[in-house]
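A single chain comes next, written as structure tokens; it is the form predicted on its own.
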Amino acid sequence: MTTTRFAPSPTGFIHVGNLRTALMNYLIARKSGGTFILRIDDTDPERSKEEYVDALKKDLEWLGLHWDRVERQSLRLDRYADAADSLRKIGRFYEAFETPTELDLKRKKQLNMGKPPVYDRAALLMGDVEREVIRAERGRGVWRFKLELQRIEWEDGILGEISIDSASVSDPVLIRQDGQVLYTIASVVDDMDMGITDVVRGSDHVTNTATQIQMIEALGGIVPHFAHHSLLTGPQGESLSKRLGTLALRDLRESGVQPMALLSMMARLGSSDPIELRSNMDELISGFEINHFGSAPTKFDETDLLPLTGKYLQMLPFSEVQDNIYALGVPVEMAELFWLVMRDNIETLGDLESWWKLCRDGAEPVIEEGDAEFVAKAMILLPDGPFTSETWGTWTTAVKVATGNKGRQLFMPLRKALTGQTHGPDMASFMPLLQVVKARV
């Protein structure tokens, strides 16, 4: 059975970059009838916060990305310790004691010599006595996984054939000096134990994948299918790293972005398939193909979400939004008409408030100097309310006869006088909602 996972660290609010990873793994699992696991990477007790766990669950539920079960890495520390012992027994795990300053000096020396800045494995040359002496001086060291010096190859679901020379990669640190287990080994052990068959993550993890493949093989596990999606950039190709805090899912939700608008974009962004609004999750699932995605950096512009949100809202019946309408104070007898007229003129549900204020209180008229006399004559001919769907046609016909104005010279000055805007709903439909006309005064 296909099993995928989304493994966020609860150290902040998840953003669009996280969503891309979560959605791809979710769609793969659902398309094959498999299992989607939410795995909380909370091995860092200082930075991991329960409030972020609650927040990321709320974000995923808002989007409809429902997980089959939750796993927490903080509850599996014994299992990681067992895996570390197994690596020690087969000679693939060793303790190293260099300080950050010493490692930095080694890297600089290697770079000056034109060599890759790879850890030199000096710790492997230490004898037991020397190791005990330095441990007494400095305390515990870090634990590194000893890579086999060979090429690591796999067929990536997005990038195609990948081949990395492990000699160009430092032996990764798996356990810090303070004993904290790091992502690299925790993820490997979890993927093995939980039967993860497919892993989709960002292209910044390609080197991690190479080392993890060797770790999985050393521990006797089955290597999953890996796919590495491109990283998001801004609309001009700029890095999003400094802006991701402003692109948190909770902020997009509060701005009025609709879930299907966001999902429709993220399920196709960076692929050869066009971005088209989908009305439900089943449509996204059936059309998803991981091999349609490319390796080039993918431009993301959050402003593109608003037109998609507007299109989605246009499809909604009154029953889906009636609570939002009533909350504005729209009378029950007028509420459904208000929605049917306004839904084509909004990008988010929040836009409804200004339209209702216009209907209820009237708009400040916009009257060009050359139109003042014409508008004044027209207002005299405007019948008393309440208005109906026939009012606009009857009124403009009378105004045309009285003034001789026609076409745009007739309709645009009257629209601006009534609504204060040059665009908006069809005026025949809008008039029954208009309760106050300030241009009369």
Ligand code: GLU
The other form holds:
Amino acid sequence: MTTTRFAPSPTGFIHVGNLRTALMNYLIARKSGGTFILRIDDTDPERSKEEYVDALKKDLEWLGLHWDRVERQSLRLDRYADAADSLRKIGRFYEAFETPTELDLKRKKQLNMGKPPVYDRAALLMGDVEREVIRAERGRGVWRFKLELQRIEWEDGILGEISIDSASVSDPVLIRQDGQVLYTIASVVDDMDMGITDVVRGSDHVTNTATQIQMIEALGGIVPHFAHHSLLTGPQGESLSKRLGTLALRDLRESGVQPMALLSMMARLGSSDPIELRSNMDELISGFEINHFGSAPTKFDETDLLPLTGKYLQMLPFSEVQDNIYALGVPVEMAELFWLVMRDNIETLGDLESWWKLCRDGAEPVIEEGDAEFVAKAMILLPDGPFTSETWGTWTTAVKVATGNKGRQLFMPLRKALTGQTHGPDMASFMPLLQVVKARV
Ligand code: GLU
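Output block for the form predicted together with glutamic acid, input the form predicted on its own:
Zooming out: every chain and molecule, the one shown earlier first.
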């Protein structure tokens, strides 16, 4: 039974980078009929905020990434303490007392000598008496997991064969001096207890994975399948880390991006499969293959989201958007027509507002100097409203006869005079929506 989890730390609003992780885990679970767990990694009481938990749930719900259950690390501290005891019992957990400054100094020395800056395990050489003395002096130390010196290997679902020499990694600190349990061990205990079979996360976790594999083995658990996706960059390959704050899901939602547009993009971006707009989650699930993703950094350009959103809206029937249309004040009798005409001319639902204003109040006409006479003549021929779907055809025929203008010379000045724009809806369908023609005078 496949079980995956999305495990955000509620220390900020989640962004497109987090979404990639959430979505991959979600799709794997759903594709195999398994379980998708939302795990809140809130072991840091200072930085974790309820506001962020609520916000990330809202973001996932907006996208339709429904979870089967929620787990919270802050409610499982006893389990982590048990695991720490087990590691102590088997001699894989030790207390170390170096201050951050001392560690820094050690690292600098190692680097100067051309050695990797790996913790030297000085604490392991201390005798019991020495340990008591230093504890009396400095208080509690941190607790480190003692890695076994060997190569740690796994077949990564995205990166392929991975082999990491544990001698190049410091024994990870699992409990801080103030007693706070750190994510590295909490995550291992959770993955074991919750029967997680597949872990997909960012490639910034590769070293964590190496140490966690040893922890799982030390605790007698089953190592899940790991896959590490590449990190997102901007369109030019630039780092996104500073900009991720502005790519929060809530901001994308507010800017009018549609869930299916975002999901269609993020479920395929960085894979060998093309990004195509999908109309529902089932299509995304069935076509999802984790091993189609590559290890190279993945370019993300948020400007691609609006055209995809526009495409999605073009497929929507009136019934799905009627509330938005009525909220603008569009009269019932023209609401459906308004939607059918406008949906091809918008990128987001927010664009409808200016189109409705234009229909209701008339557009500021755009009339080129050379067209003034032609437009004035045409306006005299324009019948009184309300207009119908016939109006444009009969009117432009009459204008053509009266002025001799045809083709672009006939249609473009009239479009600009009535809509103030060079592009826009099919004019025959648009005319019945137009309540006021400002270019008449
Ligand atoms: N809370 C961790 C993070 O957000 C979870 C990593 C993991 O998936 O194990 O980076």
